[in-house]
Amino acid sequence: MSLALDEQQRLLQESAESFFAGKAPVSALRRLRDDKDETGFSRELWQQMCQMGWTGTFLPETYGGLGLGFKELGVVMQASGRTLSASPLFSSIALGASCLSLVGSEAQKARLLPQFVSGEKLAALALQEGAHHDPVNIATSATREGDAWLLSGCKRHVADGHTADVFMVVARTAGSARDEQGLSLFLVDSGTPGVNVERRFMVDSRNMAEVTFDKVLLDADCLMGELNGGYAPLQVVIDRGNAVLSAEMLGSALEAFERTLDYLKQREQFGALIGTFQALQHRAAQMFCELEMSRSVVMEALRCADESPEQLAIASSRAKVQMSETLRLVTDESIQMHGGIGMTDEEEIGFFLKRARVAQQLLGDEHYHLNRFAGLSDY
């Protein structure tokens, strides 16, 4: 099947890539970083995103979605990156509302899911604990309690936890840490007694948070999908969210390479444009032909989100490894030939490599996936 865009996946292309160089470009993330905004992203923005119908791409119509998929969702996340826009739909949709959707009870979803597409609320998944990535290092705890759950642990590294109003917090309900059997999904709201949330402001100038559980106290109904078997629906989300993440990071590599191509056409050294050194010119034609190759492949695990569920794993790790190891690339060669400009705050070409460096860390940074794809392919 091919991967190239459809037209209307070009014109959903088109129009989110004109909305974000209009409404959220790199300054506007500037502006959020230096005025330390209560929320990190932009409020209005985000009510013109859902208003697009941005929020509901892979949800069905019956929760107010469009009944699209993970590609449209992956085009917008790559106009996103082209602008380094601050927002939830990654943290929120990409994660939240792709968890409920998958686990949720009817009644939950048909609760919650309307209101993260109209953008009442935000959703965020609770996972990682360490410092890296590692999906079966749970240690956060819920315990019956009556016919309830007592939930208690730590999260770290939440994306936007801060003004997330619902959590998706995976827990371990039986066994041990590192078993994949015995970890559950629960639904928490932020307000509820015991959950305390801290801010993290990131190299990015995006935000994470810090969520503690206290002995929080959770109705019966808050647990998502089946008791003890939260760990293969958790995979299909984490997979998902890498697909869109390498959409995400698409967008700002391909940008950083064209900001760095124009630069090269315009400044001089010696009297002549440093665009005509054959030195740079192979440079920026190896970052090419990655930028190629990742595009590919990028596409491949957003089409397997949507039609081949079976390949998503291997596809999502291969899109992560490629991603983060072009992604690096770029925004390295991209400071390298801006020269000492490009390490000044003023030059926003340093935006792009900050940004990069968070990326690849979220949900397993390339080496993980490298060790995961290797293991899927047998080797």
The other form holds:
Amino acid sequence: MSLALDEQQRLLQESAESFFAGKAPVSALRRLRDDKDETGFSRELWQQMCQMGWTGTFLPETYGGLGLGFKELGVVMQASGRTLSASPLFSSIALGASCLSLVGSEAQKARLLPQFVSGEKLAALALQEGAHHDPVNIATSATREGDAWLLSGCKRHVADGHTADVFMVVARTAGSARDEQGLSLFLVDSGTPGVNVERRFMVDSRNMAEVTFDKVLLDADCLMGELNGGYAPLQVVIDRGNAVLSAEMLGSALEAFERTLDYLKQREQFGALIGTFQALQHRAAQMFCELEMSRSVVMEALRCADESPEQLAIASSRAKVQMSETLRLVTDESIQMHGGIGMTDEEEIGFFLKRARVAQQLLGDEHYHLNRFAGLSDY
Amino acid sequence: MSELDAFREEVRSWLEENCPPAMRTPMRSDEDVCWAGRQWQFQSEDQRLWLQRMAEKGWTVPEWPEKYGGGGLSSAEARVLQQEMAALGCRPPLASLGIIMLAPAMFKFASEEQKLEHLPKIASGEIRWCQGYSEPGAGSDLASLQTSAIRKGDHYVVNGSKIWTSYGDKADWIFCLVRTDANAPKRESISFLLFDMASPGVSTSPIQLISGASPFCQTFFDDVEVPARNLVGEVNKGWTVAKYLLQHERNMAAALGRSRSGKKKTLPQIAVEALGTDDAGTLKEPVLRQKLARFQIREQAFTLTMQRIGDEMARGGDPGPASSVLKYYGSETNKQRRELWLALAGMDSLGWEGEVFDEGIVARSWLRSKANSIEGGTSEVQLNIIAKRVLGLPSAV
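Give me the form predicted together with its partner chain now, not the form predicted on its own.
Shown next: the complete complex, the earlier chain at its head.
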């Protein structure tokens, strides 16, 4: 029930932080961007992450996992947020493997989970269809074709969709546009005829994909979980995803804040270090307070993912709201306090601002989750 | 049966036998709180008896050594006592600034003789204490206080005035910061002095606040003679004692931001009653709904932060910056809570008198909350502390 890290988790945090600082600093993301790297992340680095076991924290040992939890995945994601490391850990594991482990049949899990954990295959969640996260508003449809399914529709902003081998597709099998009932989840191989994937370069130097399904013929065993009952487990996948994503955002916020603090202690104007100015000191102290609050809600969301699933929905929305607002504050203030140098591409602080807004939008921004929190709180 | 289980049995049967039934009912208002002291009039015989019995056991301060009037319990035993009292619904037998504010400083800085003189009377409730820190000219800049104590033979002569002395008119003794050297730097000439409020030359005057009557007083000292042995710690080293105590005060003030207990209405309940909901149960006023949700997240984040810091300390972490962060965030959160209450309840919340408005409790609490970010170190002072001591930002030359 603790909101603190235990000894083992602290060690994991230390080793993850030194791993990312040593092997995937912000300059690595810059290089991926400047080289227009084909995959958008380093496959070599990904293999190392898999070997460390980070891809299997919450999965049972039967599938090659460590049998730990989402808290451990959060610890690694927080460390990766510090260096803005681009990897499919979030898309393929926190969303993809999480989804499959939650709703997949024994055969589906046995076939794919070990491959996700080993990094041999990559997964992506194909959910969103418009500019905003809106998980009931699904037009992509799957209709019966004898024993099989015919999948049609267009998914947008599929995180790391360009490198995915398998899509977990949310499709409507009954009901109409805004119904919670009638959604189902399908496993779709990216090589299946009729699947078209377009890579989209985003502001954070990472990648979303537009994925279209043009009358894609799927075997009956591509359905995951209950027919028409996909919405409830999907929400759990989203809530776990937001808990883990909030941990990544916390890492980015802490790093951007600490870099800014260092700058306040170095930069001189008017014959004094700018960190002596009370106008800046108080703003820095207020950011620190918000970061302290953010740490707590993020830890609670991860704790709920592992121990208290009945409280996960509200904990996850709470974490996303608090973390999004804090990250917005910290990245905005970071640019402002760096002054003109913060606007240059050469200075790395701008990368944090860019990733921040993408992470905020992903799986629903603070406005979406504030509204959801109110509903979950019964008013 | 383990020793602790045996102790639990013993505590339970003692409480059942000795806690009067009336002292096992929830406290209805501040008037049910027992502050004790020389001027105290017990609300009931039960209240007197309950304090007397608990004090005899040393259980008003269960973990203090017995020679100081405590119960000499281990912290595990004290927790058992607390749990058993909670289980029976026993009221706290004694509320005391002496216990929560003065005693921690006494344990750290006072001589054995001073401890033996004062701590037992704090534990028994015989002496009620008040705190003399702020002055009309020394608020946030506490170290510039002017109340002087000049040594004359075996005593000090105290002159000056203290303000915001809570219950100054009801307390028996005061622990007071005084200037003992007019020529030394301001932080190296302050001392920590204890004296009897009944001494000749002490007078108090209550202060009315924007929220109405208050426990605050202004206290005046006119050639008050105080035995020199009542100085705690070293002369001119009182600032160290003061800083130690201020940290305690911050910790307590931080608790203000915590959500209130269950019996009172929650903000969502107030909102639903005052604004109504549509068929789906959604508040009819979308802007306020959003404000309420944002506030609740803030409040829950604060509660979780206190929990997290507790968990981290239990695992050997350092509380470090906690007290200023919690003081700042807690008091700002409580102010927001009161403002939101007004916004949700509308004009009904602004009544001042009469039963229909519950004697203006909502409005008065709202007004009183404005002091949360002033007392115990202003929000601005807390931000200064965080900036300098936690973030290591440099001071202006």
